[in-house]
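First comes one chain, alone, set out as C-alpha cells in the form predicted on its own.
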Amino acid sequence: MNEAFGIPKDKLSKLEEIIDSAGRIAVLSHMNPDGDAVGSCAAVASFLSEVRGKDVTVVLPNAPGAPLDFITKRIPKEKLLIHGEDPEAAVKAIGEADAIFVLDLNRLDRVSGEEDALRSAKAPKVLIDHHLGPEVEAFDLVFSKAEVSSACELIFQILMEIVGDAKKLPPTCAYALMCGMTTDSNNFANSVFPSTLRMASALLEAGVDRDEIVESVFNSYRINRIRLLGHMLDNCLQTTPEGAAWMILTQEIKERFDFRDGETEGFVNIPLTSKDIRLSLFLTEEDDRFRVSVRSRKGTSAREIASRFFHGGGHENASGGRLLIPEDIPSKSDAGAYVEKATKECLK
C-alpha cells in the first residue's frame, strides 16, 4: 500500500485497466444527491473526460438542490441526466456504458429507480464510497474507507496516486472535490481528519476559491428558507428528557413555504447546538414515506437508530434512512409517535 493514502496498488492497477478499456462511462450517485454526491460525480466525470478523453455521462436519480447549481453547471448539459426527468435516457446511458462508477453510496438500492438497470448492466462497476457496510458483491472493484470526511476525499486520494499533484487536476474536478468535502464535513465541523486538512491545503494551492464554494453552498438560499427554519423551530421541534430532538416537515408545511429541494440542508444539526440534546432527527414527507436524517453527538449512535428503525445506515454520528407507510406506520400522522418510541429505545 502507498504510505500516504493506503490505496492498494493492485486496485489502482485494476482501475487503470477499467478506464483504459472503456470508451463510454456512466457516473452515478444516490437519491436526493447532496454536495458530496454531486461533487463526487462532477469530479470523476471531469477527470475522466478532460484528462482521459472518455465520453462520460452523469446520471442522478433526481435533481440536486439549487445551492449546488454552481457545480452542476460545470457539467456539460447534455452529459447530465436526471432519471426522474428522463428515465429512458438515464437507463440507456447505464446500459450502453463500458464502465460504471458508483459514488458516495454503499448499496445499489440507494440509486432508487436506476437500481434494476444498474444491476443488469454488463459493464464493470467501480464503487468509491466512505460509508460502512458496502455491498461488495455487486461491484467489480471497490474503494471503501470510512476514515475520511467524504467520498470526495477518497476520490482525491485515488487521483493523487494517479496524477501526483492537485495542480494537475482540471479546475472543475478540483472545485467539485472541495465542494463535496466541505459539505460532508459541515464546513469542517465534523468528520475532519488530518488527511482532510491536507486535501484542503492542496486544493487551495491548486487555485480553488473556497470562499466561492462557501458562499454558493451556505449563503445562497431564498428568504423562504429562513422563514421555514423559524417555523420548524418554533412549531415543530420536539424533545425528550433522554436527550432526543426531532422535527417533521409535512407536505402542508412544504406548500405553505414554497419548499424547494435542498432548503432544509443543515436543519437536523441545529438541535445539537443545545448541550441537552444527544440525538437529532429530521423527517421530510415524500409520497408514501418520510425521508429521515439522523445526527448525534459522540457516544450516541446515529447509525444504530437509522439501521434499527429507519431501513438506513451511514456513519456513527451522521446517518439516514426512511420511514415507510404502511410497512412501519399506519398513516403519516403516526410518524411522531414512532420517532419518540425509537429514540427512547436507543437512548435508554
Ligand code: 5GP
Given for the second form:
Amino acid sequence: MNEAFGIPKDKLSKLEEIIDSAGRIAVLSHMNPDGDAVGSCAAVASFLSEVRGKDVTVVLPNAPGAPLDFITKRIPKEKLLIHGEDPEAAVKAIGEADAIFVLDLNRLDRVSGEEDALRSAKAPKVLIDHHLGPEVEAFDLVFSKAEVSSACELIFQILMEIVGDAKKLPPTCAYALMCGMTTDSNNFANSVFPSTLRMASALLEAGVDRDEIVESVFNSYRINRIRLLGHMLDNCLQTTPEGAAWMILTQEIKERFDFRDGETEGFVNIPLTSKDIRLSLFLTEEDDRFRVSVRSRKGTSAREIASRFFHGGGHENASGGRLLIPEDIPSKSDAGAYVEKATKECLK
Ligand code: 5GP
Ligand code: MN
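Which structure goes with the form predicted together with this ligand, now that we have seen the form predicted on its own?
Now the complete complex, all chains and molecules, led by this one.
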C-alpha cells in the first residue's frame, strides 16, 4: 500500500521533522464540528500520543453534538478543550504547543474564536484537509486533496505512508478514521473514490467494527428527532419549480421539540431524494443569524450559492454558511424570501 496514494516524500519528511521536534501538540478543527472533524482530531491525537508519545490536546471552537458522543468519547476528557466553554485554556494550549495540526478546514476563520491565537502562534502549523482552495500561506506544511471522501481518508493515506499497514494503527485511531469517512461520505453515498473503498477494506481487516459505527451514526437518535423531522417535512418544506427546496428551523420549533445540537444532521439531504429537486437548503435559527446547510445534485453547485449568498463555501455538492441579520436581511421573517431569491439566481 506504500506510495500508492501519491503523498510527496518531501512533505512526509517535513512532517516527521515537525513531529520529532515537538513535545506538546495542539490538534484543531472547525466550528460546529461534524463526524469528520471530530474523527480527524481523535485519529491524529491517538496516533501522536499512543504511537509517538506526544502530549496532545484537541481544541474545538464549540462542543460536538451529543449524536457524535461515540467518537468524541475516544478523545481523553482532560485532553479535549472547547474554546466556547474555556477560551483561556484553549488559547493557552494553542500558544504553548510546539506544533499545531489543523484538520478538515481550508480557511483559518473556520476555527472561529481561536483564529487570532492560531494566526499568532509561533509553532509550525500543519494543515490536512480535503476542501478546495486552502489558505496555504497560513501554514508551514499543507496536505490538501479534494479527491478523497473526507479529511479522515487523507489522514489515513498519510499514516499508511508512515506506518505501512492499517493493523499498526492504534484501535482508537483506526476507529476514528472509519467514523469520519463514514459520516462525510454519508455511509458511502457521496464522494466515494477507489481509495475510499481501499481504506474501508484495510480498516475492516484491521478489526474496526463498522456495524457499531453505522448503528451509532444513523440509528441512535432520540425519538424527538424523528418527530421534528416529520414536522419539518410536513409544515416547513418549501419548493420551487426550478428545483430548489428549503426548510427553516426556527427558535420556536426548536423549543417545541426540545431540539439539541446535531439532531438535524441529514435533514438537508432528504429533499434531494425527489427527482424534482436539485438544490436543497436547511436553515437553523441561532441568536442573530441562521446557520445554513446546502446540498446539491451533480451539475448544480451548492458551493456557488453558499459563497455568493451565505458567506460560506465548502464542497461542490455539500456546502454551508450563514445568513446574517441585519447585514443580509432586516429581520428573521425575511429569511424565506431571501432564500427563494438566491435559489432563483443560482438555478437560472
Ligand atoms: P454542513 O452543512 O454539514 O454544516 O456543512 C457541509 C460542508 O460545508 C462542510 O463539510 C464544510 O465543508 C462546508 N461548510 C459549512 N459551513 C461553512 C462555512 O461557514 N464556510 C465554509 N467555507 N464552508 C462551510
Ligand atoms: Mn470533512
